[in-house]
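In the block that follows, a single chain appears as structure tokens, in the form predicted on its own.
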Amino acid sequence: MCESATDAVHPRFFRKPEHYVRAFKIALIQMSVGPDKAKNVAAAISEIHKAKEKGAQLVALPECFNSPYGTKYFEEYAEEVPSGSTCRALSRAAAEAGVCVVGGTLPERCGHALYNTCTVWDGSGALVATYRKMHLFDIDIPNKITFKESEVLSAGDQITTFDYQGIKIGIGICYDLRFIEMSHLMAKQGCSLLIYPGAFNMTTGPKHWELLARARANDEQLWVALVSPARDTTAGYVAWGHTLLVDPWATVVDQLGEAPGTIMADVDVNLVEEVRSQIPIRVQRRTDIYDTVHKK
């Protein structure tokens, strides 16, 4: 008998343990940001803390969280990573409150490029994975909104998973939120939850903000989470705030509005096996026929 060409099945789907539990607590953070980068760091930390207090075992923050979010503050809020004074400060705080902590984004320094950059660091405080944004925001939407990152930015070119107690974990930036070959990368790798730390804006915020979150988890079926900083009507970029958590029915659990906020939820990857076996797309997908590659 032949075999059938199919996607790669993570080993975790050919048998439930008995016994089988996997859940964690998970805190999305949807905090102000302001000029100010040593109070908006001072912010993140005290978040992170509360967040703690609250039983949060994993801790995200949203895109830019310790700079306002532009082209023109990126050179000047730019640091190196892990040795600059924001992941120092991230390293500590996941450390002192011993939870998982996915560092939002920071203009990153390197060299003579600049990244918008996520670390994720783990409760010991050891950076234990670095994301660097691979689509830059570059569009134009006449009479509406036009920004191009790639004007200051450099793009990454590594897709970036990490293991969290057993569960891995996939990170986008925003703009790759719209990118479904991305996504389907790491839920091949085996990712039971994408975090995007975002912050769509006033015009494409309202069309597709939720929209993205909800046909990722529906496409992966896997849990996704968007991360927004709260919205700044006198910013220059105006966020369109509306943090999120959608399960792997592409429900939306949780939503935040415009306001600084926090989502707790307990994020269960049994419900993610529970989807893929009544619906197994994975096995059913053509590969022979089409496919989705990993260049590396």
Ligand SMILES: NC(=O)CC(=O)C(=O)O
Given for the second form:
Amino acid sequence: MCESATDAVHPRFFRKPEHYVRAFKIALIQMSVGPDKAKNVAAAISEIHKAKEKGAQLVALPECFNSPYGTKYFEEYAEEVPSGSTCRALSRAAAEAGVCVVGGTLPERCGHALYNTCTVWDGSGALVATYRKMHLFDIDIPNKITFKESEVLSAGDQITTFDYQGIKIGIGICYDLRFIEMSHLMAKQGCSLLIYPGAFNMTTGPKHWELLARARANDEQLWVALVSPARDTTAGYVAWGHTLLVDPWATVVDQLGEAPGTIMADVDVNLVEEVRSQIPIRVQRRTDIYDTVHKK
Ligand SMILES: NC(=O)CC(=O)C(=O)O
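Could you give the coordinates for the form predicted in complex with this ligand, as opposed to the form predicted on its own above?
Following is the full complex, with the preceding chain placed first.
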């Protein structure tokens, strides 16, 4: 078998660990979420196993997959991370299926504070990352939608990435998608994929959901996955749905509609390198004139 030029010159120093991969199969689960927490969690676990059977190696769930999305629900549905029953179920499912699980989000209780939190589990069921939504969803569009997460939630303050078999993945939650500085810093930290569990609504969804996913993919030349709950028109907050995957060329690889469903696709990091080498904006930035800095 041919050795690559790099291996031939520096056999010891440049060889990547055996478990590193260049591509993997991702499953994005757009599931229905209702008021019955146990039923929501059981549905998520069942979807993780189904995705594994179809070949998924990393499975991502939507924002608020164990609770309806709304400030009046967070206190009642909140759990401690990682000791709560939802986290224990996610850990068990990840270990039984042997897949990495990006556990959407759940309302987290920590002392007196509540957070909108994403947990990430590896294929042995170990917690590898916890991310608390950093930009709270406080908006007021008269006669359309007014929402104020900050009435009950506290904001996280840690940009969070994790390693999946040599591929760095960043996590954001819903409204975070609007903040280019955050995605830029995750890209600077080496991410090839950003996953955002999210639940845009019937006003902002059609206007901005796909636009922002493609914008972030194009700005940072990486993969972007947005994972929404399915639409429930009887809910207090009606989610847009439209779970989607965008590649580093900012092309929509697949997008669901409003109904429950799953996107199964290959995420190939070679594409990240292809775009970044062919359109080299990363090395052409005028950081002598401007910059984006990580303060915390
Ligand atoms: N629900 C959110 O956090 C964000 C959202 O719906 C939007 O930005 O629009």
